[in-house]
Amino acid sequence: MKMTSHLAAIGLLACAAGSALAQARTEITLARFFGSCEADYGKSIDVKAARGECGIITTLVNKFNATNKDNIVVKPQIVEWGPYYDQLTARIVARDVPTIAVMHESSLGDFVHRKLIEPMDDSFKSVGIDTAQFSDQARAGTSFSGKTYALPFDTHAWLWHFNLNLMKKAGLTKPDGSPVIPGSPEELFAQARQFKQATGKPYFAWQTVNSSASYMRTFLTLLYQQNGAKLFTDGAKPRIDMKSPQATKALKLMNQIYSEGLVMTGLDYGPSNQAFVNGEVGVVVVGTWKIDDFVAQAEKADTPLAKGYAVYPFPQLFDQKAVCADGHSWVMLKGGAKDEASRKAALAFLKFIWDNDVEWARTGHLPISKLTLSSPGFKALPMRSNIAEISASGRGIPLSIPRQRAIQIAVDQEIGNMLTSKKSLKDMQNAAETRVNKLLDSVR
């Protein structure tokens, strides 16, 4: 009888201990894009073995869940990039707010001005995230009126990715094997025509179907490369100017590239990158986020990219170096952390992300920590010296301009209409201005 009582007491203690552990578990949610790759990385915590955006963010979350000492579990909520912001807004309205959400710095301003995000300076300081170590671009992209509203994740920009094997066949490589890069519109057309004649393939690929950003990024890059370029008027009620000499010159250049058949058309995002991997074009114009994927392809034998890949910023074709740039960041929206335990858990995860800045930089994005930028680990990554200038030449739409995501989509669609549906330049400029200025007028 005595033994039975003793065993019962042990059982009660075990139950109590288990109950305590269950209560100590803190689950938080993480809304993000970057794709889903559960089949390849769903259970992996080997971050250094992961490749590409999806692989690295997936293994980072897995590793945090497996190694943190506070029984915190991060639950990813993965959404496609296209509808991401519409879904996030709908969730805020429905009060189904994720604890942490990824956000482009170009979109951050709208959420700050709507008072959906609080300053994070004191919270970051409490967990050892030193905002003084943010790169200049990261600081500018996440700060409003001197206060920090997000943890920057990267700086990304618009690049030319070269198939050196095809460029060599076209006689467009230098003695050291690097590509011949145009320095003017005239050189661009001469080299693209030479490439097409030698290989029978288009010089370029980029997303031409279902685009919501690719045309706009090329347009902004060509615009900002011209002296005196300005897309928006100053003042409390900014207006877009699509008819300036600089904007018109950029649009005419894009139009001529299309009309001469120098771009492979009819391609969505994935197929445009696949055309490059398959050796169907010489250059794919896409962002920093594809570097690691293309490096992985070039490391494989018997592929069109084998030992023949290089990447450089969008070339300077006009007066000055400039390239369209943006950044990813992590935000804690109001109502996302349901209690103090969730808030502390979210900050612990953000500190983990901050400490692993160099791992995310392996995707191809530029890191957001000055310490990482100067670290041997980052400098040892392939071809980073080619794109280091982005930290100085990267430009986006001024943060003072609201509704940037909607503006980007509107202009992108109108440029696409001009290129693929033969809408006249004048009609395209009028339509873009009407749509964008209506958006700006709707801002209260």
Given for the second form:
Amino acid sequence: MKMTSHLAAIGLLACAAGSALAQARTEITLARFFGSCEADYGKSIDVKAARGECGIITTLVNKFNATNKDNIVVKPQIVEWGPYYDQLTARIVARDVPTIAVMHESSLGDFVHRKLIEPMDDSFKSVGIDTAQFSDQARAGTSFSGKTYALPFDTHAWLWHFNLNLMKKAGLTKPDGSPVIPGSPEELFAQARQFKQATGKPYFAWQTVNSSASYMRTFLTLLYQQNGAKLFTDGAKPRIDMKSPQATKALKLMNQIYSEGLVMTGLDYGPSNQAFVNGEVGVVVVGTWKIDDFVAQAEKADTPLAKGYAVYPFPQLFDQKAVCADGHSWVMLKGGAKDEASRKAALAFLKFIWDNDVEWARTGHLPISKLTLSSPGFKALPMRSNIAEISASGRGIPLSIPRQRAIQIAVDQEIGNMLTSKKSLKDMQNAAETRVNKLLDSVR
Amino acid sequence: MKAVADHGHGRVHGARWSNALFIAPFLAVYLALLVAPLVRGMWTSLQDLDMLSQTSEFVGLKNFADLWGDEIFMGSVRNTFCFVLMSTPVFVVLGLALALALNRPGRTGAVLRAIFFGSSVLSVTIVTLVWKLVLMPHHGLLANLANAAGLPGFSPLTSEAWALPTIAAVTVWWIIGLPMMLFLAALQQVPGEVYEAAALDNSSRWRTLVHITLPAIRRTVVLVAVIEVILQFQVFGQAQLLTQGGPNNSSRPVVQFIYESGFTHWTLGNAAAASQVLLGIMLVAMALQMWVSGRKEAF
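We have the form predicted on its own; now please give the form predicted together with the partner chain.
The complete assembly is shown below, putting the previous chain first.
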């Protein structure tokens, strides 16, 4: 009898302990893009072994889930980048708000002005995230009226990725093996024609089909490289100016590059990068996020990119150095954390992300912590010295301009219409202005 | 006597009200999920409504006036009409042709019917993925075939002239199974004796088709045409996933415009107004179709 009651007591105790554990478990959701790679990294917590954006963010989340002491479980909700913001909008309206969501710094303003995100300074301080350590670019990208609204994740920018094996074949490498980089539109055309003549391949690949950002990034880069360039008028009701001499010059240059057949045509995002990896072009114009993937390709023997990869910021072709830049950040939208436990769990995860800044920098993005930027770990990463200048030359659309994502899509589509559908420059400029100004008018 | 009559009268009334209960569940769902959103959509189309903040202001017919002056919207209306005109006749003619060819007993017919219907069970994502691989420039099946034949590469999805017809062709490939099945069901309802009589009269195949089969399945022809017009006016997924409406707005349908206006631009009033225009166009098209088929019947 005594034995039976002891067993019953142990059983009850075990049930109570189990129940307490179950109660203490806090699940939070993490809405993000960066791709899905469960087959490769679904269960891995080895962040150092992960490659590329998808691998690193997946293993970071896995590691946090496996190692945090507070029984917090982060559940990723992965969406493709294209429709990500459309889905996020629908979720906010349907009150199905994720606890944490990734967001481009260029999109933050729309959510901040609608009071869907609250200042995070005190919350960051409570978990030991020192906002004073944010890089200047990260601080500018996540602050409005002196208050911080998001945890910056990276600074990313527009680059030229070179296939050095093909560049060498075309006689476009220096004695030290680095590529010959054009310093003016004339040099660009001369080198691209030389490349095509020597290799029979187009110099460039970039996304020319179903693009929603690539044309705009090239356009902004070429625009900002010119003295006095300004895309929007000042004032409470800004207007886009696509007809300024600087904008016209940038658009004409893009048009000439395309119409001369220096760009591989008909490629959307994946195939344009694949064409580069397959050795079908000399240069792919894409962002920092592809660096680690291309480095991994270059490490493989017997590939067209083997030991022949280099990356540099979009070259200075006009008056000054400038390159289109933006940043990813993490936000806690209103209504996302259902209770105090979820809020604390979300902040614990953000602290973990902050502490692992250097891991994310392995993707190719620039880190957002001053400490990481000056750390030996970051400096030891391949080719980072080539792109370090981005932290000074990176520029995006001013944060005061609303509806940046929609503006980017509209201008991008119109530039695409000019290049691939032969819409005249004037018609394209008029159409882009009409579409963007209509968007700006819709802002309440 | 009077009491009995009153009693009987009351019972009749009671029975009528209780009958209404049978349709009440349907009516409730219909009102809640169709009529109420329709009315709300109409009201929304008169507002300047920000999707994200849900703040609004009554603007009357301004959204409709904006649509009238919007080149992208007018282009999307034009594209949608072209798409319906390209796809619906093909659905009717090809669906009927397949049904006539496969309206036979035996294993071969059954296997072919399953194959032609098979693609209908795929989602739009799978269908567009498959066709993207076929149509991919430089390395797709079409490009490889062109290369093998020594022809220059052709990329229909990046051509203004070919993008919309290509989406129509993909759509026909995808869902030709439903019209085929409807026609098959109709063909199997035609009494065999009529065909026997025609055969005894030495009637040709063409005469049999024109004078027996087609009149017998006239209602199904109208049904398929009506169903396809309704469905194809709402084309969206294929265009969004294959071309995103490009190049140069040559393949953007109205539903994609509505989606972009609501979810990407956050101008929900504008999106609702475009939805009302689409509804109006569809109602007119349906009425026209019914009127034409009614006139034919009168003859």
